[in-house]
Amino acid sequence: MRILLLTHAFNSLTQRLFVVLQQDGHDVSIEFDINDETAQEAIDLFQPDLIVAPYLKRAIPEAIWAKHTCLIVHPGIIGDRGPSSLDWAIMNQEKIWGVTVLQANAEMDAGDIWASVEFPVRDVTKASIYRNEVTTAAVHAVQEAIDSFKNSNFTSKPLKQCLLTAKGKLRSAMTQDDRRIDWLVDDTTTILRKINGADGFPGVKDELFGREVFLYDAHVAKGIQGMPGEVIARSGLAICRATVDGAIWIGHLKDKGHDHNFKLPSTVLFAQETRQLLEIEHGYQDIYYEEDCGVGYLHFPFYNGAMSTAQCQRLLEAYRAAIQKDTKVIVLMGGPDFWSNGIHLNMIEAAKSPADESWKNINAMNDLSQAIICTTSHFVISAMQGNAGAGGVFLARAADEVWAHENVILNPHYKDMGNLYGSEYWTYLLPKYCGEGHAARITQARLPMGVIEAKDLGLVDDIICGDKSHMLEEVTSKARRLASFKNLELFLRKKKKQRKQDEMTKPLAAYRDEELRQMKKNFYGFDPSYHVARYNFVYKVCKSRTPLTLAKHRNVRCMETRRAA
């Protein structure tokens, strides 16, 4: 079937749609809902068969409805209503939400139902839970909501009918009155609750050092008291505020009134005030080791899968800490929602000299990527828990072995941040490990991919299926198991040979030098799209039109191969 997927962006739950639907043999191309005359002439070029929304901020328009079947994916249980479902669902402390295929008509989310998945709630945050529970479930539920679309003996379940024996409601949007934190009044679990509700959009709205800052990123304080409400400590990128039963860590904020109005880590937005707080060494941790059976596993679960600087520092001094340890595996985990997404963007566009950051920035994940090539003491496995993109990619598969949940979407790719060229010794890991021909297909499509076609084009090495909070069960199974392999060291031996030959065949030097003479050009050069596509990113600001690689009706010689076909 040929199917339109209308949307507002193209975000982690649209491009799993985009990818699943296309490995299910459907034809679907994408639109940004901008307006009412571009959505209308999309469907006039692609023809489409079905529309699906699976991301929109607006109403579909009588004019498209009317007329062609549109079916919205809505993150709420049937009966659900409102633009703040899955915020009220962390609020309430639900048990079990949900995720509700309905199709458009007149009245905001009241159409028929045409399928619904739900799932148990974990406590964590809104964005985890959006890009793991709401995501798998939408893809699913969106799956049965096509077979039924194909089968004519179908009805769908008008919304009155449901009402009758089901559970949700109709609910306004929430405002930050409904969120806002009495920290003389509000416990720990409570004040967690609510930053964990509006993360990452729009955050709790709060005032820290007389100053009207959105909170976002909390985690318990274990072992700090204070006076509720005062900042007492600071732990890397976060400070501690005292609540009345404890304490929680606060990683990262936004000021509307700074020059700088993005989201920043809290010690970084609030440098000076912070400065003379009590300095806890692992408080907030974003990076940290463990060990078992021989297997050291390093977790660096950065917020949004971001790499600035002096993470990167952090990150290979932990590295090179790690690979001194009496193991011969060592599994990189990178965190539960991301394994990670390259330079640190935000932190780079609020640099003084965002070309000087940006420089500084690409070649800290070099130094990392470089001290992972040249392990040779080591087995590596690189362990996606979550999604990947741009450098993040490539830095995985430095490693000897990329192992990646079947959920995981990968975006290998730089060219949509203002052709920016890459490093992270790309130019000799695709070849080594996908091909040339792979190669170039990874790095020129600007598509995000599924794990099944990264394995087919050696981005990946192994899959793990299932459940996905079962993950580390898995992967610490088979790690065990290669750590005790009786081969092992053969291995070993192997790779440092490889890697001598690797390196008189031409040296990493050679690779990081050629690679970054073109990244220089995108910092420093006479045209100015990358610094234009980084602002654009780190600012949110709406994409104009869809990009001719999404929107394939758009594309005349997609369209013209799609009809020969």
The other form holds:
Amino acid sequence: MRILLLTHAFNSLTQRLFVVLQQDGHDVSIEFDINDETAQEAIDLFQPDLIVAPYLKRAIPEAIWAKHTCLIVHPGIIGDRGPSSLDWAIMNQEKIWGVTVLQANAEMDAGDIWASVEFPVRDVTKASIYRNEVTTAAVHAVQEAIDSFKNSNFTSKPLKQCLLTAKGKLRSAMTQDDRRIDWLVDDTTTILRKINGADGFPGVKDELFGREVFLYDAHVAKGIQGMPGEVIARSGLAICRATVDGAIWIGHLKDKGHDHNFKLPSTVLFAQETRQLLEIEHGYQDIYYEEDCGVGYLHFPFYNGAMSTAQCQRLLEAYRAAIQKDTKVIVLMGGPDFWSNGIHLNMIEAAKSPADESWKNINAMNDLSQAIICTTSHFVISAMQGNAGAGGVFLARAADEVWAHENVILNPHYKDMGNLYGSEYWTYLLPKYCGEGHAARITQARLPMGVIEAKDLGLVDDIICGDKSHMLEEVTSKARRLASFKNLELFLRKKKKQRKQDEMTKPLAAYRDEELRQMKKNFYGFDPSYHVARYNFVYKVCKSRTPLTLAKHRNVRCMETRRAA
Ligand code: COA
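Right, the form predicted alone is done; let's see the coordinates for the form predicted together with coenzyme A.
Let us now look at the entire complex, which starts with that chain.
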């Protein structure tokens, strides 16, 4: 079937649908919802059988929904309507929430219902529920709706009919008044819920050190107390604010009045103000190590998967300490939502010299990648619980094996960031693990990839299926088995020999030099594309057109191939 995804942005949910619907054998193209004319033009060019809207910020015009079946993915249970579905679900402590696929008509979110899938709500951020439960439920609901579309006997259910029994209802857009924290009244659980319900967007408006800020990345601070509302300590990137019954870590802030009005670590935004605060060593932990049965697990749940220079350096230190231990296997766990998204574009944008900071950040990533590649004392595994993008994918490939959850999406390309060449020793790693042919394909395509394709191409070695919450258990049992494997020593000896041979054929330093020579041009050369793309990414500048890599209906060569087929 020919399916057009009409979407505000190519976000994680849209990427998953794009990958899965193609796997299901559909011909899928994408158009960003910029205005009525471009949407109509896309339809005229692509002639879709079905239009699916996974993420829209405005209604589909009548001229389109009256002529074509348009299915909207709504992140709410049956009957729920309004733009703040998940926010209200978290705020109201709903135990069960869902995704509903409904047909576009004259009233927003009020069309006939085609499918609905429910899930239990975890106690995490809105963004995490969206990237995990909502995305998986949306995929199942859209697949069900597509099956129904093919079935001539199917009739969708009018919302009015469903409302007789449905729990969902029309809810207003949540305002900052609804989200406001009263530090003298709200307990820690309430504050955490308010911040979680607004994370990653829009954040909770608040005041800190006399400035209006938005709060993100909150965690309970155990064993700390103070005057409610007061900032009482710091730990790494985070500040600690006392509540009526404890305290809370706040890892990231946005100050809309600041020169850099995008998310930054709290102690970076308030570097001066927080300098004198009591530093707590193991408070806010964005890196931690665990050990069990001869296996070391290194977790690095960096906010949004972005890795700054300092974070790469700290991770390298933790990695070096881990390989000194009396273990055989190291598992690089990343975080629950992202494994890594490469260099930290926000920190770079906020630096005095973004070019210098980009240079430092990529070198710090490379040092980490090099340490992983050169480890011959341990079997190293990258275990992807969440998505990885750009340098993060290649950093994972530096390990001996990459294990990924079945729902993971990889974006193994740099070019969308202003034609960035990329480093992390990808020119060594890709041909080695994927072969020259696949390496070329991986770097040319600027598209997201599911784990099945990634395994075919050699980017992933093993796929872990089932409930994501059991990923840790599955990884643990596989890693334990490896650690007790009789032939592990033999493998490590072979690995050492292979590394020596590779080094003789072409030293790692040569790969690094060649990659960095290209990166220098990106950072310091005449072409400002990378700096412009980074600015647009960090400031979330709306796209004015859909890239030809996504809008295949606008890509003449691609359409000609399709017609010929
Ligand atoms: N640096 C800083 N922030 C980053 C980041 C990075 N490298 N990668 C992602 N983020 C942030 C996004 O700005 C977004 O922030 P928000 O919470 O304020 O909305 C959040 O992470 C989620 O990213 P989003 O783009 O919504 O996720 P996605 O799953 O839809 O898309 C990617 C994933 C990887 C395609 C996309 O995030 C991306 O292109 N990232 C940049 C990768 C890159 O070029 N890295 C530098 C080269 S190594």
